[in-house]
Amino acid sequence: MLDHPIIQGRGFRNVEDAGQVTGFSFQLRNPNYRGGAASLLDGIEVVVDGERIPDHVPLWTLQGRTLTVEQLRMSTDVRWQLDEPATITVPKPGGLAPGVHSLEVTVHLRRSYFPPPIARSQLTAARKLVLVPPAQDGGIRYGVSTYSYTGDIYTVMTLEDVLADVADLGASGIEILGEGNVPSYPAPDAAWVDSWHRLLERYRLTATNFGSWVDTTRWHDRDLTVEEGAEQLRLDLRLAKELGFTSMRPKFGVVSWDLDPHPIWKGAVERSLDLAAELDVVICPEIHAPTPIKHPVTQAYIDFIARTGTEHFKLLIDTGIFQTAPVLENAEDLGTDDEDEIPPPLRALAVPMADLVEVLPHTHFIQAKFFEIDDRLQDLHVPWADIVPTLERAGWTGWLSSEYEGRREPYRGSDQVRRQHALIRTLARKEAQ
């Protein structure tokens, strides 16, 4: 399914030529309401940044060939279909720098239904995009929770779409939601767990981490019992390995607002660990805020690591615990609006590095959790200028998976991945420089 806007989303990179960047390309969905002969096509004007391109200069590629204005002038066998992106591919030396840049276009087509004077129609679209540059080989593996998308997925993105835009952007790893992105949950029909594995083999993405939760208050009445919880684990430890996933984050009730556990989560762990060695999946409870990493709750969950001996029960860290500032325009999701003080679930924790450090050996997984990313590839509330050096000194390379929480226009939550990872990859960078 192709983006809603003229400009695509994917498809946005620098181009080479014998290990040189010559330039920079993007996708356009045809902005006709019909498809044509590329005879008609008579040029694109590009303005990147302020700085405009002649409309005679970009290359065009269609249905697998790339060819000049006067080339496609000249064509009689080449159309734009409605459903094909055009490449658009534009000479620059030395390409595009990673991050945000303001794209517009003036698409100039002819109309052979119109009278000659006017015959030659102009079609224009505004985007911003954002180059991400690739990931380096070794170090953080990058990956992308379906969770970003929530609002598109099932609306203007299939999940076919996620996948491709994970990939397009230059991730390797797919994290996602069983109840939220399995058809048919908790019991997917063979010919859908077929096509997901499809799906993961032509993009080339390796499923991370799986989506649980252990609903402890599913009934008024009464809570979970022990076995009750046990059997939510096994089940969704099951369609997990099933799919190929190799972590499993079960989210377990909560008694207070520091996200303690409901208490039946040791037991129902500890009935499900022999399954989990036999799948070889790690369960993964997750430290999200307001539970920093120095609290009852994480010490638990260490202790219990320490204690069965275990290396299928590990830590999963939600990098929202390492907030600097609070997102305020969650309040109202918590149903207070209070504008003294700031709810306990949104005070920015600001857990220190050195505790990020110390739990390491017992963290399996990263929810590169965040909530906006400004044009300048700032983030407002997340510190990964501190985060990503201190992952990268202690050698972790584990799964570092986006999680974007904040507003969800149509296709924000895409474009707002990109900033982060063309943000979180150059520090990377410049950390290994």
Second form
2 protein chains.
Amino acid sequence: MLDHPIIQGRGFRNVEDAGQVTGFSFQLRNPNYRGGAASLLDGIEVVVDGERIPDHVPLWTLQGRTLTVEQLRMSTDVRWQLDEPATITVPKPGGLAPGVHSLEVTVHLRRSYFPPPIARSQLTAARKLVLVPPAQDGGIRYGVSTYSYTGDIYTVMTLEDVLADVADLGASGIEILGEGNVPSYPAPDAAWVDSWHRLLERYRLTATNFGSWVDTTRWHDRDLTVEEGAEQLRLDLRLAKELGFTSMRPKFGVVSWDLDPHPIWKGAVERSLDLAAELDVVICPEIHAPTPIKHPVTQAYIDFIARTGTEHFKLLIDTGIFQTAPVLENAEDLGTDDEDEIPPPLRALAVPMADLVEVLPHTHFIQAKFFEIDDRLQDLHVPWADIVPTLERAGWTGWLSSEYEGRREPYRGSDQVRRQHALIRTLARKEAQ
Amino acid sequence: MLDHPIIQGRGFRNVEDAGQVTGFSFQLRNPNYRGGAASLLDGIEVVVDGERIPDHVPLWTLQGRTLTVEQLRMSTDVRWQLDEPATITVPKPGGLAPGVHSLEVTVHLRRSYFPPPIARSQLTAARKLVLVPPAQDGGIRYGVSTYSYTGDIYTVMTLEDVLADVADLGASGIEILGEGNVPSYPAPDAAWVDSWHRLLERYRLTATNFGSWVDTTRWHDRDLTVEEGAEQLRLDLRLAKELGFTSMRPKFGVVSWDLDPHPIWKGAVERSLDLAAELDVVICPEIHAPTPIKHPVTQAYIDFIARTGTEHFKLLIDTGIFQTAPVLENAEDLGTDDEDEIPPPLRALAVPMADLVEVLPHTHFIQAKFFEIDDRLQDLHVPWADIVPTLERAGWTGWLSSEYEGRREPYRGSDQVRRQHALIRTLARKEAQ
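What would the structure be for the form predicted together with a further copy of the same chain, given that what you showed me was the form predicted on its own?
The complete assembly is shown below, putting the previous chain first.
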């Protein structure tokens, strides 16, 4: 699907010619109600961050052909279809800096069926777009979880659109939710499994982590048994493997405000470890606020690793535990913005970096949980300027997988994930220098 | 695609049992970020127009099975997938009246990974939905144009979703825009043509009118020739026929504020009449504001019919000519809401019904143009209470094809078209009594 906004979120990037950045490009869906011959196009004015580029300057790419306005006017067999975005390329030596940019466009179109004095009509659109710098080789690996697109997936984006989005922002890992993104879970048909592998190939993405749930309250009249929990884990391990994933995060039911996992966790995992080893899929319990790193829950996982000596049970850290500010939407829901009045489970945990360093050897995967990054690439809650250098200095080379959890307005997840990657990669580059 | 709002626009209807209306049903997409076992569902409270239905009363349909909450709790192999809406059936003898209804829902869900005191969690949603009464047999035929979904099609709805929408509201005709809804126009591939026919069959829709444009300013340095205009018409006639359409509306470029068509129209149509007859596709020039019925443009079309004696050139009326109020959005654009200051082309034409009656024998198709219908099913601009009885009394049995042209907010076209059909069919029923 195309984005509903005329200016598309995907496709915004600097363009190079012979190793020099010569400008930038972006994509636009046809703002008219019909498609038409490209010869009816009469230029596009672009205003980027207040700088005006006259309407005859940008180049148009349609049906794989890149043309000037003059060439469009003379064209006889080029069209702007309603279901095909145009790529607009704007010359600008040096291009644009990573981050959020304001774009305004005015498309000029000759409409034969308008009275002649107004037949050269204007169609305008504006949107903020995020330019993401390429990821550097080595070090942290960049991924995105489909969770970031909650509400948008299956409504304004297909699963393929999500993968296209992830590839477009220069990430290479894709994390999914088993009971969410696998049609007919737990038994997808073979054709779907094939199409999944084709999508990974098409978008050059690596399947990273597979989200699994062990719903201990699945039955209304009794708790799940150890064996039922193990069955769920083994089912998801097999499915994860079939889809190319190398780790699986089981979310066990909890029995306390501290998120102590249901006691079946240990037995269920133990009964699944052989299969995990056989499939080479790492089971990753999640360290998630309000449970910090220095806590009996985390310690129990580390003790389990030590006791079993397994290579297939490691930690997954959710970066919500590093929050230095609570999420205001929640605080507003509670009718207060006084931090002392916020119930403890919602307060910012602000786990220190030293604690992270201590458990990094046991940490397989990081879910880069976040809620809002503003136009200046400031995260309002999560201290990336502390986290990224900590990971880089420790030489940690696992996946950092974006988990946007802010407001669920259409396309907001997509935009926010781009902001997060722009921010984190900029910090990683600084650290590398 | 599913609607982004949790409560879906399609699927809202009264339900019958043994000839009695026993309640109503609607569809809901999973409001959670993941799918899950249906045994975790703990009821749904529904408030319709302020009337509360307790959470244990509504029935759930998932994977084709209709279950009570108790049955859901006991179920072992039913799931609420993220990509599959649930149908909720609410007992209510007599059902709901045609028109706009306010729905609020609270889904109760046991979430194992929430601390026990809050693990029975609530997910809420609200939306206004439109109940459309069935169309009566005979008389006016009800269709919808894809134009109504401008901005939504290819972004939040596929073409198939549009057809599903049209069928769901009980219309039987589908009108499309050639240069808009035919991928790779003017040469769709055979697979697409096949899929189009399959969609018509699946949704039991009849292809009605095919929108065509003769862009007389297609070349920037000269006007289109008569032969080029005829080529365009013949191309679209063949494509319309291939896709099963029985009429084609060419929109010629114009040369005046009165929308006088470019003089090539006559020659281009004459050179296409034999083909139109051979294919049995009726060419329908559009009578569109600011051109009324009593006007040289309309008269020229009627004279053309008389002179040629053709059966394949007839009028298409756009109901914008009957507007009794100007469209306020436009007036606001002009910086005034004083009707005298509105430029003549945008004023309400208010063509009298007597003029319509006079040309009905020449009228093949009516585009039911409209802009806004409020919650009480009042159209703010177009006098349906005059138009519908006029058509019924004249025994006119052509297609009335919805053309929503109001604000392009996502899903608004879909909702407004349902309102229009609820309004028009209610008027048609009154007239029939």
